[in-house]
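Quick heads-up: it's one chain on its own, the form predicted alone, in structure tokens.
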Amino acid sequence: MEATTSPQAVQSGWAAFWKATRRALTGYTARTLLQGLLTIWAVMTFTFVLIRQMPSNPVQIEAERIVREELVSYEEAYSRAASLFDFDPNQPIIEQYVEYLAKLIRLDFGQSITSAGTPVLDQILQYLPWTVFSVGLGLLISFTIGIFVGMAMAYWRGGILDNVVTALASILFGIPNYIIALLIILILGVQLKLFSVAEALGRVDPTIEPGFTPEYIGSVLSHAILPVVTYVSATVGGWILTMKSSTIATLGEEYVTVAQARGLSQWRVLTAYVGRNAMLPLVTRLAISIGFVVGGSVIIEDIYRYRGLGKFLTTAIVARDYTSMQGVFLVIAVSVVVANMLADVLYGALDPRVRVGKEQ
């Protein structure tokens, strides 16, 4: 005689499996939000340490200028200089850091101690969204382009494109970003003549009155351009062979074997089977690309003049902008480190192994 299961036994299982997975889930989520809070902590006690011991400080570099730009004396320069700012030098920097704790309980990063008061807040607003459009741009194609082409090389190795194709890539990859972009100004602007570097530099026409409307959307596209095919053609490279080499080795796992065996076409083996499990090694990687996005590029921003979050992190460091460099560091850090959490929760959904080992 068979035994055979009530449907008040099937369902007390379930909801006892249901249970056991969220006492894990829960513990897990607040195992990894204590961790990422600790890690935004050290970063940020770490920064505001390290900035403070660089050379000069804000009332020392405007001193500075003074002497060099109207030749008058250092006390004088150094008088003048300390009137503009609302920043004592001599601060213990105990009592420096205990301040700058208490704003940021209360979400307040300061003011621009060089940009007559300005909040931080609201610089970081103002330039953020044009490198997030930038730079995201460019890591999404960067990435979509890597995924595709590494893939096709990897099932297709030994080809012509492979071996052109890897050989590409690794050229691109060894090749700092900063000086792709200074061969693109020198190469296709200066000698080719492709486009005027005068009127690409910058991130729109300010000729153009503001608003969504053809001429000014057209104008920030056209502006970023340049930025956009430098990072693309900067990490491109890294995408291909990283996805190639992960494809090679997904190939020869049981189940494509298996797969191929049932008569399943290239195409359903190639993306089913094989594309999202090849993924996997380069979640992790992409989350910190994107974490990585809000801090722009700051030799690119620069070069192409294209006033980001990058350029205005370099014009703090230069004025020693204290309060600046704080608050642009922080939201790199808690960009990183709520990427890094999403990308955990991501390779669990692409990955259900991952659920189960933190289930245990």
Second form
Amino acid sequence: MEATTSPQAVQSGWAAFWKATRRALTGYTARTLLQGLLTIWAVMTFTFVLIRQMPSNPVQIEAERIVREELVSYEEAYSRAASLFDFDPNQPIIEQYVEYLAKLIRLDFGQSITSAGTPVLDQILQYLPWTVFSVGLGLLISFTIGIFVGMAMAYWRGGILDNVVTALASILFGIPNYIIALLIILILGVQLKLFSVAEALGRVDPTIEPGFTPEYIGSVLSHAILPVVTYVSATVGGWILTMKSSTIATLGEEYVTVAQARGLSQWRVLTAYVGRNAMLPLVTRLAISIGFVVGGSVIIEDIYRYRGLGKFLTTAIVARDYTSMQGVFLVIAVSVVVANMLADVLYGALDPRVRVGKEQ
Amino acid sequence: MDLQSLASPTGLLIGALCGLVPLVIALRNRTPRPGILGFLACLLSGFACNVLGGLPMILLTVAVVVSYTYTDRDDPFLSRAALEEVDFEETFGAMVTRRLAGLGRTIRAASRALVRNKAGFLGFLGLVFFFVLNIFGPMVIPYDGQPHFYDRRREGAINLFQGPSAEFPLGLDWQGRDILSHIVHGGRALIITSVQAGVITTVIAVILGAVAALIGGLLDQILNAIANFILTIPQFPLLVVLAGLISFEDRFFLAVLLGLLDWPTLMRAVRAQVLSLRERDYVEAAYALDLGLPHIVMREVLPQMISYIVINMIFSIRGAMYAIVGLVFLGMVPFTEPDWGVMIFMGRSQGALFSAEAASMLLSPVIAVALFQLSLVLFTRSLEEVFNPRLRAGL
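For comparison with the form predicted alone, would you give the structure of this protein in the form predicted together with the partner chain?
Now the full complex is given, and it begins with the chain already shown.
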């Protein structure tokens, strides 16, 4: 087939191909994708260099541990630690980087340094669901509460509900989440003895066999209650206040007045005219927040001994497990970038006034 | 940055001397009430920060005092002078008085706006409380830093923790030290570092945002890319890594670092604001009238943004405190006692989490941090009113 086409046709074919490629690359979708990939790569490289600049390395940390525990000389401990890990601290950082990048292209996150032989991806997949479950559930609950309560407050503005909930929401919004966690344990657990602190910590009762049994699921849920309650109370105030002001702004719009003048039922105005439009800015924010679900909350997981990705990350940082740290940072960066894209797409889909592609 | 100056008896004297200035002026103008208030304000701020507090307060109180009796002879609406009596060549003294009176009127309007919002005023009172606690508290309650391992143990107790008692209102910590003294002395460094971080964040964000919007082009794109990049890195884990990398013996480094990580959100907002303000009619009118860049920036553009910027600064301060206490809580930065964060860390690692009588050691700093942050958040309500008099209704 190639032979029958004239050189002219081949050339114009190439030109058309290049033109199409250039158009595709300058198109909105491709540009966003490219930008996202670039950002992820930049974050990856930055963290790669950064975490290797931290004082000490995994072998030294392990050697120090051996010295502390077994009273051997540092040299002996060091050589033992070095033989434990498949990691050469003297390898130039550029070589490590190229090796890592080559593996990463095949979606191989490498092996964990401190638990040799375990792929990082497996470990991340083991911890990730717990974080996504607890933080995600908290996010969904607080978003839902925020939408309904905020809208009700805007509707009966100045009433008792409005005043009480505004005060409450400001207080919750003002207090950091780990402070809330500590207060829950101290006041509800220790002082009022509503639950046993020792039993509530952790992420699941280790004596129960994992599986789709009622006991196991019950244990998972009961251990997730404290973190979820913490996440909800730390974020719900923000959602409520935003939804309230957004609804107030929407109530003042002319199309709402017109809808009321047309004699539409209260319910229809509330759902189709006010609610949907007032929710717009919140939905994009929700999409952005989803990106930060994966990062979880390092401190909250530490307080509740809830072994999610945040706890995994702090453990990796303390042990200087470079590949594990790198993997977690990468996962977080990817989820943030994807969530931001999702927010853009959602905003365009929900609000026809916004033409995402047009804006430069 | 010397913000650490403490309350002292010399400061009281300086404050009293400074306070005489507004008092004398007020008595000459026959307006004793603002004069006495001005005297008290100077006395307190001189007491708190010596010359640093006394001298600025002279300016502010004199401005308020002057504004009560000042009428602008050149103002056709206020002056009763006939046109031929008015001398339009203003002397230097007259100009200073006019400016002072203007400042005084602004201060009075701002303080009225401050009181108008109840929640905001509550926040303001909270901040004043922490200010007083940190400045004057150490004069009353000395720091109890020595471990008292045995002499304070109650009979039969297995540890040194003690619940609140008449002698120690907040109880004793794990080393038998007075918790109240730790609360009084432990907040200053934390608050100063947080405020520094908030200010640095705001300065970086405003400058970069304005530059990106005004110069545009490649610089704009680069700044946006950097902002995107920083927003994508998980902040807190990154801080934990950096805490291992950089020594935070000097807390100012920590403030700078927090500032460097926190600016992108505000920078984007400032950039968007400047871009949209540049196109407004009144700004173009100011350009057309050739009013000069300082006038345009200070009088036309900044007033539109100042409320947003200041409120964001408050939130940055709050975020910085969150991060600092969090870092200390995880044991990732070197400890300097006394410090609220260290108290929380120690309380937790010494088992105060599980024993009711030791709870005070954890609860006290936890409540202190929570109250301070709450005051900050509530205070933004009042700030909204101070900077935007049109906003009367609402929350």
